[in-house]
Amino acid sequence: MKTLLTTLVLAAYITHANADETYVAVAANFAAPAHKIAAEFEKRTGHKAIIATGATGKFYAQIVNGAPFDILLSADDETPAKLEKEAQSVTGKRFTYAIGKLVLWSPKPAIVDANGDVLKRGGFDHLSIANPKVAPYGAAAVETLKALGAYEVVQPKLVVGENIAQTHQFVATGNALLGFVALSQVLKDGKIEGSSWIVPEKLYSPIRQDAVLLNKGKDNKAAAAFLEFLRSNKTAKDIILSYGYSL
């Protein structure tokens, strides 16, 4: 029994010694599951990542100009691709890791209907969506908008958020009576509180989520961990699943 006790206590040592940490841009709309994510993986690896969120474009911006991210998580597919391009990141390292969901929603009941019909109906002060031109649900909203032909008659009621986090902010403390933001972020224990309407993905491009290993974590063995991880580990994979994102 002391035997064993030594070479448990040894090997959790071991596995602590060699353990490193990565830095990890994510997109704000998939905040909670990266948390939860990176949780997990500090747990099972001895591995610690460092999770910052914010908007896409901003953080392209930031990677570009030396920000010392080794991953990035992104909200579209586009972002990674151009810095691949740009030899910022590692080349066959990029893949994706969820495909997001856009929703209409507000915390108060009987607002947003089954439809949507809301947005041309009116009714309402102030919309909130993300910026389009630096976060893809912001594009996607505005996408969606134009398709129902609506985009016109709400475009002097928006209120823009930096991100979808923000976006998400306005709405839960009634700056705006509704908005479109991500399915995870309202998707609570498989329920929507207040009303909703998911929008049908006919309506908008796909939000493909790509992550990429950027150049400065090259030869982290955590980042390269923490991407496997996110790729291949069935833990990590329901906890997207469980935020409403397709895989």
Second form
Amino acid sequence: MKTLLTTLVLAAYITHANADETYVAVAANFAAPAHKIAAEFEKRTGHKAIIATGATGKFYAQIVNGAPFDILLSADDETPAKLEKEAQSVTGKRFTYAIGKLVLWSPKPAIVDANGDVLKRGGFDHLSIANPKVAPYGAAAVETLKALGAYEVVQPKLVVGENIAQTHQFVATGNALLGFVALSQVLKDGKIEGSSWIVPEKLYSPIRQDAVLLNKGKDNKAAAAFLEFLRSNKTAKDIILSYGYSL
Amino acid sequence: MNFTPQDWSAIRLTLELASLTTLLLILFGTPVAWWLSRTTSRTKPLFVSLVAMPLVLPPSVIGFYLLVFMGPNGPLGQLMDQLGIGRLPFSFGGLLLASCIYSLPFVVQPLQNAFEAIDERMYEAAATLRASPLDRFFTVAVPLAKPGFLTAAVLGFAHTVGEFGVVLMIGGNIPDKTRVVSVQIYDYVEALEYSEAHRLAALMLVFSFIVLFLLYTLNPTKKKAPAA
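Starting from the form predicted on its own above, please write out the structure of the form predicted in complex with its partner chain.
Full complex below, order starting with the chain above.
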């Protein structure tokens, strides 16, 4: 009995010693896949990845001011590069974990047509986009509108979400009839509700989303394992693809 | 201080919003505060609680419900559609309504406290001189509650200037229409333009201090007076 107890305590201790926690800051557009990947990661490795979601720009300010994150899954490639340049992150641990896709979406059927002509045709009061100054999906939306020559026309109708989650919220609540959101937000089981137009990639520069290991996570085993899992595990990759990202 | 035209636009918009909100709240909040201070009805705690709600609710709750309530599927949104006025989110009118809800307790509570602090015998004396209830309100209550009005107006104004979460959730960040100073600062911080953020943030800091300093100088809290 005593031996059994000792073994159990020892086993518990060992499991605990090998299972680490890592804090991961995740861009709002990647929130849903990140939670799924974290669950798979925990199942396979025993490590725990704790996900915090928000706007990339806000995370940058928090990281520079000492936020306890080990990893940043950014919505762009500029922020991770900036962090590396400013010695806030571990050099050589930066990689693109997903390439985001932009979609023009309305929860109502027959609003958005297959060519996005609705943008020029009008017939809506508000078009929701993410803040182009800070959100890569917002910048991509403006690029698209300019490429179509529709920017001047729709500018008075733009309503601006502080990140892509709020942009989606404006459209989902019906307050804006349509908006430019991330494909990952509206793709459910390979389908999109309402009407949508997946913006051709030639209309905007690719939204490369980079991951970076921050200084806080330098010696964290779970952080290293999570990045490795995200980069090369097949299940993780399948989850990313299932949300409409490309790799 | 070199403010950009966008900064000036945000400052002007913020002052307009705060002034109009204060005006509306004094106008509609005074009768509410008066009723609350005089009533012996058993429903009083219900209304006192309702007025105080914005004090404890997070702006995200107020913002979220307003967005749904004023949206095309919400009751207010549908009413506005039927009246053909146009919807409230992303408009100055929407911000004004939100600010009135958000700053309501900051106006009603000081007024109610001021009315309640007035000695009952004053009204009785006025009544024996045949002053009608309305007459008593304007010639007795209002002059005696003057410090309460000052506190209510200053706090209502300052609190609206300091509003952020609700505006962010229903405003849509539109220049000249819904981008107030607090949102403009947030934008700068998000875009890592810290020196631009500092300019406006410092302005807010100085403004808040001056407003409160003036309030407490002009309106010192006497020992007996109820806290605002």
